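Just one chain follows, in the form predicted alone, and it is written as structure tokens.
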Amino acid sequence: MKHKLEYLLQQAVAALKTQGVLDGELVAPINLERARDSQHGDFATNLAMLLAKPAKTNPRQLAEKIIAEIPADKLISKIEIAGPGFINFFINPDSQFQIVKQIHAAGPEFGLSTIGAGKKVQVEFVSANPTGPLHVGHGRGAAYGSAVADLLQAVGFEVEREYYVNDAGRQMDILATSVWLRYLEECGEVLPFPCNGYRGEYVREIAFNLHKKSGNEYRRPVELVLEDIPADEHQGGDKEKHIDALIERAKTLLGPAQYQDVFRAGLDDILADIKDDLQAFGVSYQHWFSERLLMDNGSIQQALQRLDAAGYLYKQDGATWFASSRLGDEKDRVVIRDNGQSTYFASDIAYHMNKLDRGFDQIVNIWGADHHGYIPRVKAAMQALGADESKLKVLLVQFAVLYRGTEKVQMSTRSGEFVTLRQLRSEVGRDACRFFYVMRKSEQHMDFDLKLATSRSNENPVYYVQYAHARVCSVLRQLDEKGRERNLHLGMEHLNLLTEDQETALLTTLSKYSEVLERAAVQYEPHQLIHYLRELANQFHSYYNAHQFLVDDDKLCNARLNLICAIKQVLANALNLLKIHTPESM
């Protein structure tokens, strides 16, 4: 309905351009919104007010000319001018029934559009360091990123989902060293475990499997391991210096090849676990991008050469700096340390250069909210590389906070004290996880209520929405049990019998689905779709409780069956898009 009105307005504008009322080169932004007050019609546009200045005319007078050129259409019963030049559309009451026919005709494809056709978008999300299993905090980014990507695809964008694997750098060396020390314990060595090592049970499991596979191949005497190592924190020393010294000792005693074996044992095991976990959560990727690849193929050096050629690099105190403050960052950033090692930021610059070189029209990064300060420096790098910074959209996600009753669950990957995403799915189910995670704006704080998520009551929003779908299925089973058959054609012919206030409200809500889907996609806000589902489910449950569907009047019966089957289809389309099941009984 909205698209039809937009099309009619476009025709009117084209006619006025032909007449010379409007400049032929003028871009006419058609902003059509649903009216908040039914007295002002069903839809309203400020088109005349936007075009009045370039047209050098009064907005109300231009509105009259636009209305005069709108082709006659049975969809519209009346058009009025309001206020300084708003154009209000009143929809023919009989047109509201067309939505039921459209839903039945389109089926699973109802609501899909092509507004993003021809545009290539990359969505990078989760990208958690492969130093441990995914926890409930990562789950929110996974659900949100997956929903954003799927929504964009639903409205026609060509979407590539990507996971950036941070498989290089100090954290990975800490993991490898933690695995090796636990491996030494499996070999029978006795040694204190570093405060700053990864202490989770999963590290012991990796070490156990490594020992089972390789025996004592990587064993070294504990005396050599700990010789002249700086004291750890609990010994009155510095935990950072202690773990760094252990890393260097591991590399020295094992040598490059064997150290790489231990490194890969940790990385491969955890990355495989992450992939399995996300797949079970309904999240898939087209590309897993390795940070180490950037080092191995020279991408980091290429990126820095481009920055240097553009005049944005300088040397100071033995280090190489990127003059990001010249491009909006709060200060300049080191890209090569005084020891000759590149920084994490240098890898990020090379990664974004790689993204740009792949030709995406839009690059969407979904980061944890703690990375907020990182945005200006990455945008500065984009500009320094010669790209339009508007190509990059960074969306921030607050980590979810898990509660058991009133007790907050503390989580730390390093200490191993955390609830994994897999454990959460096991406890509350994938559907509740995904629904709850995208129920609010991504940047809003979220408390995950385990008790609510597992309850089978109307207070549980995912249960409430799924129950609406199941209830329609129940009505269809009752129809079959009574030995009656649904007559789709008869129902379509008599949709005008749907005159109850609740039926009118449902028809209006159904007609909004395509608009909500498009808006949720282009604004990167899947919670809008969740709100829509809750509204539709609420209206349906009220309708269900107030009326009978399998009435004796076959015309009314089939009209109502067509309506509730349309509701069922829209519920299914939206839930399937969110990777949430549509049960037929509950």
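What we label the rigid core is the largest C-alpha set whose atoms superpose within 1.5 Å from one form to the other. Residue numbers count along the first chain shown, from 1. From a predicted model like this one, the values you see are computed outputs, not experimental measurements. Compared with the form predicted together with the RNA:
Of the listed residues S95, Q362, D338, A272, the one positioned at a hinge between rigid parts between the two forms is S95; the rest lie more than 12 positions from any hinge. Domain motion between the two forms: the smaller of two rigid parts turns 20° against the larger, based on C-alpha superpositions.
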The other form holds:
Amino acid sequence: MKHKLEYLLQQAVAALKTQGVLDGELVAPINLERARDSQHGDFATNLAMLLAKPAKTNPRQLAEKIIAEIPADKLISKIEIAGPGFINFFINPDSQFQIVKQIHAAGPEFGLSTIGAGKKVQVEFVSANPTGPLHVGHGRGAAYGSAVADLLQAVGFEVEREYYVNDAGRQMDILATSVWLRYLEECGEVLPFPCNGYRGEYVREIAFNLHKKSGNEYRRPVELVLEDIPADEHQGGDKEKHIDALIERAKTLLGPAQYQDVFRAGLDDILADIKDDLQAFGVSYQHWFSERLLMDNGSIQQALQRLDAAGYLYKQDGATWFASSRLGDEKDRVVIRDNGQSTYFASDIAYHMNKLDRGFDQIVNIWGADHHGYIPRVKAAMQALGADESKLKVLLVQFAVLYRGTEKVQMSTRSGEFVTLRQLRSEVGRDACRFFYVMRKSEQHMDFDLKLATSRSNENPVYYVQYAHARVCSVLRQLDEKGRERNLHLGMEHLNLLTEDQETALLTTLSKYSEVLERAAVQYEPHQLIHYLRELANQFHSYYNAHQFLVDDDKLCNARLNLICAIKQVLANALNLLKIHTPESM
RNA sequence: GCGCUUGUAGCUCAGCUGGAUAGAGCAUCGGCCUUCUAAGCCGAGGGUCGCAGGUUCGAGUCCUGCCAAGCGUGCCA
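Would you mind giving the form predicted together with the RNA, to go alongside the form predicted alone above?
In what comes next, the whole complex appears, and the chain from above leads the way.
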């Protein structure tokens, strides 16, 4: 409907251009909005006000000329000029009723669009280090990322969801060493645990399973393990040196093959847990992309060679630097350390080169807001690789600050003090979790009060929306219990009986659905869909309280049933998109 | 210090990219169940849109400068 009106406006502008009223070169921004106030009709445009100045006339006069050139269409019942020069469109009530038929015809497909057809988009999200279970901070990225991906798919994009697995690097060595030390404890050894190790209970479980499976195969005498290891922090030493020495010791005492076994025990177990957790949260991926793979197959070397060939690499202080400051970054960055090892950033350059090579039209990265300083250097790398940096869109998700009542909850994977996503899900339920996370704009700081979220109270708006769906189902059950049958055709014949205020408002809201979906997708803002759902549910509940659906008049009754079934369909379509259940009763 | 993000009702947040009288939920107060589920509905109160300028027909939205909060500013990942 909106697209149709925009088209008609284009026609009018084109006509005025040929008449010479408007400059032929002028680009006319067609800006059509839903009117906020029903007195202003259904749609409004500020076109005349925008074009008045270049056309050297006043807005109201120009508006009259535009209206005169808008082709007649049965969609429109009236066009008015209002205020300083708004053009207001009043939609023919008969066309408003059509939405009920359209929804019925399209069913689960209703609202989908094709604006992204033929374009490939990759969405990378969560990508948490596999050093521990996902916590509630990751949950927000998971909910937001999957919602963005699902929305893009709904409007026609070919979407690939990817998780970048940071399975290389020092953090993983710390994890492997932590597992090994806990394993030695399982074997009956007594030894201090490094304060920089991963202290979470899950590490003990991994160690327990390893011991159960492999017995004492990886056991080494404690004296050898601790011999000449620098003091830990609480002993007055340096915790970094302490843990690094322990990693080296583990590698030497176990040898490459056995170290690899322990390493894999940790990685595989945690990754399996993360996959399972996300699956249960309604999040699926097409690819799990391994950083180790990138290192092993020479991609990093290739990427650096390309940067070098483009003249962006230089050596200084024994390290290799990428001159990112020439491309907008605030300073240059090391890609190969003086000890010969490549940095995390080098992996990331290779990773993004790989993404580019896979031919996506748009690459979307969803990062925690603490990584925002990273954006300029990655964009710089893309430019240096000769790519169009606007292909990359980085969306930041602010971390949720956790409270229990008024008390702030400290979170640290290292210390093992955190609330896992799994815990949150089991307490609050998946539906409330997802709804709650996606409700807010992603870059908005979020206070997540666990006490509130875990209390199964009706304060959580997900129930409000689900209740609307359940109520429609309940009405249909009542119909059946009263021994009546729904007559779809009769109802469609008499949609014009839907003239109550609530009915008119609902028809308008239903017709907005596909517009909302498109905007939410294109702007990467799933919260817009949530707000739409609340509005629709609100209008339905008002309607429910104001009018009886199962009235004696068969025509009116069936018209109303068709309307509420349309509401149910749209609620279900949106909720399914967000991977939230649609209960038939509550 | 510099950079990014945020600042809207007592609290948590929307505000459709510059439009018409700034909106919800929670909380507070007052009403509505012998009729399709009261996890609901109806109504009331509550605002210097952080502050000060600027841009224009028109600013919560854009530009500048302050103020405040969070994050970042590693040869960590």
